[in-house]
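Read the single chain below, which is given as structure tokens and is the form predicted on its own.
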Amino acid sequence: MSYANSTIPVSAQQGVHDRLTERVARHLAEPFLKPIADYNREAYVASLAGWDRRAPLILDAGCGVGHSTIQLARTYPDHWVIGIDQSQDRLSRRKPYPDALLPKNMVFARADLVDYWRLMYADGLRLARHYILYPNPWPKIGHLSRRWHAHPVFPFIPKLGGVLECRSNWQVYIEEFAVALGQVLTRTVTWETFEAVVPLTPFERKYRDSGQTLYRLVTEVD
């Protein structure tokens, strides 16, 4: 099987979903009151245990096998970098990096981002940088509510501040993310295509090597 054989998400949806702005408006108007699970509270506390409360924070949201978290920690050695994923199996596959070679300014935690984002906000924490790299696009038209920008937790994401960056190999996802974020921030948010000279994730490397166009949104949300 060829390595560079990744395909672009296939969907009958070819543009921004016609219910997106309605969904975002509803989430802005109604408080999100889902109870926070105890294991997420424990993961949140553990992820901050090694932080000196002075280093700027970076959140790698949905870090998968953690290669991006490791690269970010090496790129920003004076920051505390947190890699969050809901799958312990993915987090345990951070090969080929043994623990002894991992940067000391980072931590991995298994947690549900829906709770983790809200815990950070409730604690008054502010991010220097916030990465949402290649989230599950949920490309079917009926899956809109499963995309982060249409989820009830979305209004909490910009409240964490800093430079927010989202990347995807599906143009519709980035277009929608920009529309939803712009609706929350009440200003226009732009996106662009880019070349991943140094891929941050294994998915990004595979998409690039498969000849796909990559998309990203980078904006200051303070």
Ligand SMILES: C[S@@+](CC[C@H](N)C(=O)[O-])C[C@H]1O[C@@H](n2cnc3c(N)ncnc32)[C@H](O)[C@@H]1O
Second form
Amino acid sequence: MSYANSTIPVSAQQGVHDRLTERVARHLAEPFLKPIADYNREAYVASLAGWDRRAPLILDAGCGVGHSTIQLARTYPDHWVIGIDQSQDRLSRRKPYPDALLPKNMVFARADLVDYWRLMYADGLRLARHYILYPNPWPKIGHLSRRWHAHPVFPFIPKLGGVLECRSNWQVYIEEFAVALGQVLTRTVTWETFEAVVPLTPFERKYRDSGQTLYRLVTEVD
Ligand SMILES: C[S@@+](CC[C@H](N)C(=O)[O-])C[C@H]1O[C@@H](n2cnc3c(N)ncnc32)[C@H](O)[C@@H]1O
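Coords for the form predicted together with the ligand, given the form predicted on its own:
Time for the whole complex; same chain goes first.
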């Protein structure tokens, strides 16, 4: 696929999945007890080693190659910015600046967010800002539970507080995320389309340059 020729997710699903509300209700009612893997505990500790325990926290959840983490650290120099991704390959890719010019108020760690989010919550940490940028859409109808908002870990995401922002190039994903979050928070959560004048991530740049509509949801979850 050439660079500016990215396609929006193709799915037989045209609107909010009809099992979503039932799925979220189940995750709210049943505790999520999957054991935490040791490598995620180690990554969690490592991600906080450079934090002074005073700077407000920003989590870039699923940061990919980390360009957004770098931009966020530059935008919020008084915050500690954590970029988490499960792919060491993506985290290790060359950054747009030499190491010496990278912001010092950020860290990357390889971890599974399913564990990382729960570790952060259990530790009593709360976020100032929380970004979930272009998560894998899992557009097949049968893959609903792989989308973050239908995953058992989802109720932990708003518990971390702060300004939560999710972006996607698939309208259904953002609609569903808003419905599920609204169900957890027991209030209406809205979403919007937006122009990525300065793209925050490589995926965002690619989608924008392919002429796609971009969707986002931004809401305070304290
Ligand atoms: C579509 S990419 C988007 C990356 C980046 N946010 C961007 O916009 O360029 C989704 C990212 O989420 C990461 N990811 C998916 N599931 C994850 C999990 N359970 N824990 C940590 N990272 C995960 C993937 O490795 C991938 O880098």
